[in-house]
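Read the single chain below, which is given as structure tokens and is the form predicted alone.
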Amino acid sequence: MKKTALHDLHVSLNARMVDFGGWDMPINYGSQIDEHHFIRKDAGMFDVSHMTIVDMKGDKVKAFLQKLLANDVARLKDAGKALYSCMLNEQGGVIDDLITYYINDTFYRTVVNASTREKDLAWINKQAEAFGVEITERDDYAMIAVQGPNARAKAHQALGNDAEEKLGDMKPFFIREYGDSYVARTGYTGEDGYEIMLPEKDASALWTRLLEADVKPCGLGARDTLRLEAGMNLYGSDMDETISPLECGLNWTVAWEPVERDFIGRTAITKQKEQGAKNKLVGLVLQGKGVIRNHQKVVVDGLADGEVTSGSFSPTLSQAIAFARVPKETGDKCKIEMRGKQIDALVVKPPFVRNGKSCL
């Protein structure tokens, strides 16, 4: 398995390591529930160096990305602004969901999922040929996500004496250069914080300074329950190449205007939009005891069955929650088939938690 620049530190902290998309990554350092609460109440950090940073440069890079992505990078007017988008195939299925940062008119940076790295890079390079865009995988970078209500203040403490001055006024969903690093005010937890991209050689030192600033190390297990509570999709579970943005709650990421922008997959999802998607992604809250698991059957009276795409126990709410793909006519109630029994569940609109508080 591949190892990040922080691997030895994880082992020294007695992390439980697992295979995650071919990477040897920490799932937790002890109590996954405690790690979840660290993020919601204070500050925690994740090694997300398994994610792939891709730099795109060239005179036609904007036109290239307008073709490649369902969202429109022309919306990015200010240097450093970020955009969340799906990258679609010709059939309108999601190849990956990603964040793209506008550095300047000839330079954009995007971060793609670890599990889709090879196919993403192959697709991006294939589409870039016609535009003469230079595609560079930044495998010389590590990435640390620092998340939680106190995350930014503690990250400033660890980054340097001038970090508050240089980063303190950065707005959410922006990125800013800081020394040899890039600091983005983004994340995958529903909390404030940073995703810090830095040279691999500097990663261990920053991780250690964050520990000294009382930022708790957290594993990918807590990251998954946090993103689910925050209503954030997981590629490979909630969507894939057979699912369009209209069927996984990501229609808001599609820029339909201007109508003349011909992004890849537009024809297919336009047809689906006109005909009406058969399914929708919803949130579920279990009304009885148990934990909702991926792929459990969702029973809706009088309609076809649905399926749980992401299910877990919510540490913040102390009850089981899930995403499920169900028929578009589904109302506010359903049943989940669990161990031969059908348990009542409420159908809700995600997120389940915002700013550490219940949205139910």
Second form
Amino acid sequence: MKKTALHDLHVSLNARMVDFGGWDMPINYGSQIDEHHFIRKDAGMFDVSHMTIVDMKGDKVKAFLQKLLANDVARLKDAGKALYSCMLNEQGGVIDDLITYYINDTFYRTVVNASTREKDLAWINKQAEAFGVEITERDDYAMIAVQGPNARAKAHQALGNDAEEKLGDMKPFFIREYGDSYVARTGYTGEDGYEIMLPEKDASALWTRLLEADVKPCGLGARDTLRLEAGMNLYGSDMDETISPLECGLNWTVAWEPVERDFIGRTAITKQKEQGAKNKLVGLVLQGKGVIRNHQKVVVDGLADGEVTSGSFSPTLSQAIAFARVPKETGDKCKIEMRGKQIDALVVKPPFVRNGKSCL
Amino acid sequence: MSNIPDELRYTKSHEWVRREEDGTLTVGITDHAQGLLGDLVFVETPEAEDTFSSGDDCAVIESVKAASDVYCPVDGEVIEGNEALADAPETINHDAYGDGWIFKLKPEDGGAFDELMGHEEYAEIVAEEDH
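Shown: the form predicted alone; wanted: the form predicted together with its partner chain:
Next comes the full complex, and the chain you just saw is listed first.
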């Protein structure tokens, strides 16, 4: 199994380690619910070095990304700005979802999922050829996500004396170079914070300084409940290559204008948009006891069955929540088939929680 | 390494069983099992006078990660389910062998307890699973 630069530190912190797409990663350091609350209320950190950082350089890199992505990098006017997008196949299915950072006119950086690394790199390289864009995977970087209402202040303390001065005024969804590192004000939790990309050799020292600044180590278990509460999709659960952005709640990430921009998958999803997608992704809140699990059946009176794509327990709301793909006519109520019983659930529009507060 | 008290008996499905002075049995899940499940968020305990055979599912525990059945270790009648767990399922995570007990049982056959696995045999099962 692959190990990140922080692996030994996780083991020394008594993390429970699991196989996460071929990586030996911490699922929790004791209690994933406690870790969830650290991030909602104070500050916690994740080792996300398993994620794949890909640098894209060349004179035609902007045109290349306008072809590759369903969202439009032309929206990135200011250096350092980030954009969330889907990368589609010709059929309009989602190959992956990713974040692209606009560093300068000949240099963009993207972060793609760990579980899709090989196919993403193959696809990106194939499309890059025609544009003469140079693609470099940055596996020499580690990545630490520091998240929570106090995350940035504590991260400044750990990063260095000039961090507050150099990073303090950075707006959400931007990235900035800091020494040998890149610090992005992005995340996957619904809280403020940073994702810090830094040379592998420096990762242990920063992690240790973050611990000293009272940032709690958090595992990928908490990361999953945080992103679900925050209404953020997980690739492989909520969408895959057979699902278009219109069927997984990501319509807002598709840049339909300008109409002449010919991104991959445009023809297929335009047709789907005109005909109307059959299904939609919704949020569910269980009205009884139990925990909603992936793949449970969603029953709506008079309509075809739906399916839970991400189900779990919300530590902030103390009840079970989920994303589910259901027929587009679904109203505000449904039933979920759980362990042989049908339990009532409310249909809501995610997110469930933002910046520590319930959205219900 | 998980905690496996000497004085208890165990099942392959990770229940622990304690014989009380009056001959009744108290049942819970082991420290190893709670560790595998992670943070518990719901527990459904059996009710008094429910009767079960050995191996019947008689309680449900759900963690953030997974749902798991609890199996009755021997034939018997439930005396009491631990209702306090409904509001504080995490008690099992913190005190699996104490306040985290799940139900008390009157065994049909007083000798059935002695047939259950001892701590050494259970420790071997746990060790095998850890590899």
